[in-house]
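Next up: just one chain, as structure tokens, the form predicted alone.
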Amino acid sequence: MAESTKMEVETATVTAPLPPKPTFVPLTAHEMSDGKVQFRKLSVPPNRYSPLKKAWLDIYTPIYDQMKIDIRMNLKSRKVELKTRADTPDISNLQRSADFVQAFMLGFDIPDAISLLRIDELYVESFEIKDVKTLKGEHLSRAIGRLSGKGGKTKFAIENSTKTRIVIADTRIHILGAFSNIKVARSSLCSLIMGSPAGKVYSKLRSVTARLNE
């Protein structure tokens, strides 16, 4: 009677092999959203279409070919057209490519903005000059030529220092670069805005850049 409960005992001990480990094959962008298309629409302005007609072939091929993200142009409602494909890789590539036609609708030139695409850490930021300090006339037309500087080599210099890239258009700046280094543009911008004379900045920048390096 003992020998017969130990081994029910023993027998009721010995677990069954668990069962293998299930492996998932990744889901593809197409299959996260539902094999929902999705979509991004971009207005083009006025100033910009005759460059984006220009540019089309340049815009167009990295984003359909390498992103797999099909882009049209209405020219009805004057909009660039942007969705999923079945064979889209990553969902993040449709905010991608919309950033990237963005920069170049700002003004940033193909190899500049095209960076967007390829980089993670990159972003474009934007302001007016009346968010700095309210100007008019003269004062305003002033503060935009020391932001420039003679032959736009302030901008230049600011621009090499900081590893960005600035667009001007009339009151209001663009700038792109990584969030750091849009941070120290945008001070040196600021405070050649607020009437310091270029020098000043200059060394300044050498200062904060040199930091940034270390």
Given for the second form:
Amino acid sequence: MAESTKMEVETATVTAPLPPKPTFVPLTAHEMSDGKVQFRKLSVPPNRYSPLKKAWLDIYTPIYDQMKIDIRMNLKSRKVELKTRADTPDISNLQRSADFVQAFMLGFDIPDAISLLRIDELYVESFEIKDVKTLKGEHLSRAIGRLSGKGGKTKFAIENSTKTRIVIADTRIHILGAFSNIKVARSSLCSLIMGSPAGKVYSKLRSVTARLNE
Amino acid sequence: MATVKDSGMEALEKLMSTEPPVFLAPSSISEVARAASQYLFTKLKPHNPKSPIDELLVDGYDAEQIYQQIDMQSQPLLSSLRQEVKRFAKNPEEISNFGNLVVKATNEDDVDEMDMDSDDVDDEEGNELEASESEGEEEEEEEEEEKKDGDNEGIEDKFFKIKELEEFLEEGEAEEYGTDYKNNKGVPKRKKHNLSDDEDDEEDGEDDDDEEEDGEFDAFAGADNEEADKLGKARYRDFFGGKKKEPNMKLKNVTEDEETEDEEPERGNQGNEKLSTHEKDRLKLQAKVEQMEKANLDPKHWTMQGEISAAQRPKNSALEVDLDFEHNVRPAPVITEEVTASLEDLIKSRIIEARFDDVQRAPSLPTKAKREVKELDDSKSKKGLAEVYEDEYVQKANPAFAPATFSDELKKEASILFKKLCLKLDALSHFNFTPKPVIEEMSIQTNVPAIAMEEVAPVAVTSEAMLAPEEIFSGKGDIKEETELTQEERKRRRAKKKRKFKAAESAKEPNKKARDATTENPKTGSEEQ
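Can you return the structure of this protein in the form predicted in complex with the partner chain rather than the form predicted alone?
Then the entire complex follows, led off by the chain already shown.
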């Protein structure tokens, strides 16, 4: 039979009430990674081996308790291994812990390195002296001396004024801090490497930090 | 005595005859000399009654001692001789009486002197002798001159001499009347007249004067004897000449001396008399007047001519005159040693006081409050980096809870220290001055920018509007306005008010009652005594 030509108006039947919006619990890190565990492995340089042994518990406690990241030291391979757990709250915890441990390996102290765990936007920048200026032999030694100053006072002055932490490891320089602060510290260190006297660097620092703190 | 006398005379003669060089060398002539001196001594003895020694002792005596003896005798002799001579000078008549005797005596005296002095072989004494001899001659001459005066023995003294008085008087007269003193001295007027006639032909007045004077002196010297004779017979006419001769002579002198003299009438008026004082005064006055008139007629000196330019006055004449004009600048200070010394003293005192007048910069007002300047810290920071960022965050987010900064701690420490110090000082002053104790309230003061502390309220809202209702009115219960009250309510209110008032009055009254109870009678209300 032929379909009726009449337009059949479908009367809107009383629709059923919409279901409530689903509320999803945020995914845990574990779930995010589809249940897979993520690893970080950090090698320990030989000169940091014994300090690591001394400060192991200070490293272990915050990572394991607060970051909820598993951490262990592989003695055979001389590496620190980090692993996410099921109850790790945030995916970035692992990275942070890895950065924290890495900072320690570079030479920073525990209280300084912990700031990486606590505060987001802190970074570590490393560069070498030869990147700034090729120096050889005595000049290099003298440059290193200039950088640290007498008893390290120049280094501390830069650290205090720019709110950074600096590690001078032979010819490598590592700076830990906020981005803008790192920039200031880096420029002052570079000027020191280039040969400007400490007094000049101080005066520049003073003006810059005053501006920074405003 | 005769033999002695003869031997003495012989000795003397012998001495006289010897050559002077013989005296220089010691020889037998000394014996002769002694004998001669002895003889002379005895000769002079009678003239000198006061001499202590009768005879000159020569045996065994030194030359010096012999001389001393002679000197002892001769000294009073000399003085007595001088007195005698003076006496004779005043009384010339006695000379004639003594005459030869006096001459002899003087001669003997001279010889004695010569011999006595020749005992000592001394050139100096020889010179002295010659001097004394010449002196003696001069004295003689002067004495002769002085003998000319009259008998004035009685009043004359060594201070007062009649002769000098006369000279003085004559000088005065000469000055007053214009006569030449020197002429008056002893030369009669006639002589002077002769001299002046001789020199009439000469034209130069000054030369005339000199020559006249010279001539006068020569005449004076030559006419000694003449004067001696004429002085005694000096008369008026000698001094002032004849009545007719005198004025002519005078006039001629005047013309010769003063060539510029033009005065004629004076001579005519004079007649034969000398110029009187009045005439002399008139002469002087007229001379003065003429001088003044002449000055007035002459062109003035350039300094008196008022405004004058450089061309009208002689060259460099302004330098000689002391010009007076206003100086607009203070004259430069003369730097003397005292000035520099005073300056240096001032400088030193200022340095000691340290009171330098240095220019002090005017303090500029602070436009804005100084922010805390963070000093560069050289030491290793005690806080970890995390803590540093933490503090920074807290400071920014919640200023009230920010922990005290280093400077705040310093301030606290400073205030504590100061309080301790103040306590100690107050104790020293026995707590006589105790300022109000500062009660520090627990108010947290934070060094925070003001904008963070301000109330967040719109500008247009008034302070009234911002008050909370309880701040506007604090009260409780049912509050009704007067119009709303019922009659009873009103009564109640009034009663309440009255009660309050009475209570207040009774609080004041007991004081009053206590005072008036003794004096006032409550019934009558009048005072009882």
